[in-house]
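Just one chain follows, in the form predicted on its own, and it is written as structure tokens.
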Amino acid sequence: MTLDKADSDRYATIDGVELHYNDVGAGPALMTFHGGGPGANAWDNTRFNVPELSKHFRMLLVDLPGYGGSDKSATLPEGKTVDGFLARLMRGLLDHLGIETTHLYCSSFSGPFGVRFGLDYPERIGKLVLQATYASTGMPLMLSPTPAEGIKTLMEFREEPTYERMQRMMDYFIPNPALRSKELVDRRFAAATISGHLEAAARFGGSANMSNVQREAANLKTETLLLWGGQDWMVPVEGVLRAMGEIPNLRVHIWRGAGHFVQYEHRDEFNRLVLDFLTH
């Protein structure tokens, strides 16, 4: 199955941001999410999974403000965390859609907004499925007291965005250097390149604008799926640990030696576990 970005791509400006998505499919409504490093977008992180996904849901692939081609612009308005803005967004989004309910999938950085939307609006949401994830990348959930090795190089390509750079944050982002190509490293390099991306995405990453959601995560209700890689150098899969003891409804899947990235690193597999998750 071949599928076009552009005939898909799709606008609407919800509380006054601007939001780029691409709508893909038929069936139930599956919103998907990307993580918070330079050059993330809806598209290129699930890329890979669209073409069997979509045989069996209607996908939302949104770009969270400042990333991709949404909003550069926007700000986190002054007392909001960005979990609870950005789950307000999504609801308006479904609003603008006419959708009552919508299963959520989260990576990385868009986590703890996937959690905060079970918490807030549990009667708008279906499944849950995070990876990599639970709070933010910053807060203890990585039982460390310094940042995790690849974070260190996402910190170091906002400070100076170069092509080296990129490669270097990439072999933390995806271990194995066979399926690290080139043409993944361009495309993330031209997408953290985009004028106003890195500032609007410094405005809303950070765990210092995010609420704790582990301390409610008890109060989740949403049967929730976590994925990882065993060998993530962005987020630690130590982190199962604290999701294991802290989310009611979980099942856990850790994929040995793979990296931050395991929609792609194992997208079959990965298309199997989502499927039977959301199906059953």
Given for the second form:
Amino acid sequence: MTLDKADSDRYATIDGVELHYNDVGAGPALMTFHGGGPGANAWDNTRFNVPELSKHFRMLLVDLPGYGGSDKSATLPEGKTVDGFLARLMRGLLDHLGIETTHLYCSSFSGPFGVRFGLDYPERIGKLVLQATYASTGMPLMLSPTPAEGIKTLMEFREEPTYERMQRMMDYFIPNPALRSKELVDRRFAAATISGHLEAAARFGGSANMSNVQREAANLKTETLLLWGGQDWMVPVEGVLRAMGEIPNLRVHIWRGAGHFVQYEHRDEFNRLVLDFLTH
Amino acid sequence: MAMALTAENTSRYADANGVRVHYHEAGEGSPLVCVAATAFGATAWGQNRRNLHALSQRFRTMLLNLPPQGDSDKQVKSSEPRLDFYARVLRDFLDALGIERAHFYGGSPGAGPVLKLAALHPERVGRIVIDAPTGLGKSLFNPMPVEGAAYTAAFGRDPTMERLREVMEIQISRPELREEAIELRYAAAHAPGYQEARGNISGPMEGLLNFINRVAAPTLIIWGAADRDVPMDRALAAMWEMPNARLHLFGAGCGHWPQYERADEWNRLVIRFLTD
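Provide the structure of the form predicted together with its partner chain, given the form predicted on its own shown above.
Let us now look at the entire complex, which starts with that chain.
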């Protein structure tokens, strides 16, 4: 099955914010969200899992405001947290689509919003899959120096968005050189240099605007699966420890040699694990 | 309707080059050998009886008692390095059954023998699943000795029901699952000839970190986040040493027996990993 992104491109305006998403597959809803780095977008984040998971779920791959094909002019309303704002927005998208409940798959930066959604709208969520995330990704690290080595390359790209700096950032994204194709770098660079994206991402990407979901996580009723790569240079695997201490209904799966992109680096195991978790 | 699996109707014996091995068997297909812990009173049936039915739907599943556990050999004595001895028993067991190669599971002290076999005879081992192995060294964060150690030692000196109950309260976080485990363990600890045979396999124990970096087989490491018997941070040490490892942690208060406390989820996880 070859997937043409264009076939499933959709747009919806929710609370004045135009969202782009891809709608693929049939079955219970599974909304997927990408990370916060330059060039991140829903389709590139999850496209390696779509062929398999779309056989079982109606997948909604949603670009966050400022990213991919979504609104570049959106701003965070005064006094709102990023996670609270995004949770409300995505509930609005569900209402717009007439969907009662959905599973969530949240990568990296979108993790706290996934937890927030489960806390604020427990009647709208099935299960929660988190990847390389939990508490705000801007939190100081416990067991190694802050900022993380990979985050430094991300910051350097933001300062000067050249192809070379994107290449270097991708080196710290995916440890295994055999999995780092030129195509991946090209696509990410193209997405990162979409007009207005870097400025819009900066407006939402500040962890200062994130609520402290850790304080409330004990109240999360949602069954949660947390996935991580041991060799993650962006959001180091120590983040597992916070989640273990705080999320009540949790299981964790860590792949030793994987980096910040386990859904691609171990896509077959990832797909099977996620499918089993969501269907039992 | 298929007959239910019981300890009795699944019991088998093999002659592993002169060592009697008592095991339980069910199912057909690729062979999977589950090696039980060698702790005082631990048995293969006690450890994996909630897994046998599901595993046997997909594999020729054998739950194995290393001597002198269960009804395995009470006579054989060895003072050679313990893991080498156990690895040889496992290899001889495979030979006795005419099995070229098997997947392996090892729980707690049962993991070391599996890993040693994989290091010495990689051609006999397919995929590996290990559950909270002992022998991975000192915890980075739990003050040692770990909480469960005192209760296990007390039961070892004075194997009363009371002492055993204390051990199981530490090891199994869900009270409703403890009773049957306690009964089985107590009966095994007091089986004729067992306590006298406890000192038979007496060689030095090698630390697993010495050699597991040579185990290239795809490995799934499983641990309960609330394990008070074997510190969970050692899971990360094992993961980093083993070239082809992934780690699955059960949260939500899961203790030292994920295969027992979370049997349904554990069975699906293990079956899926072994059939990849």
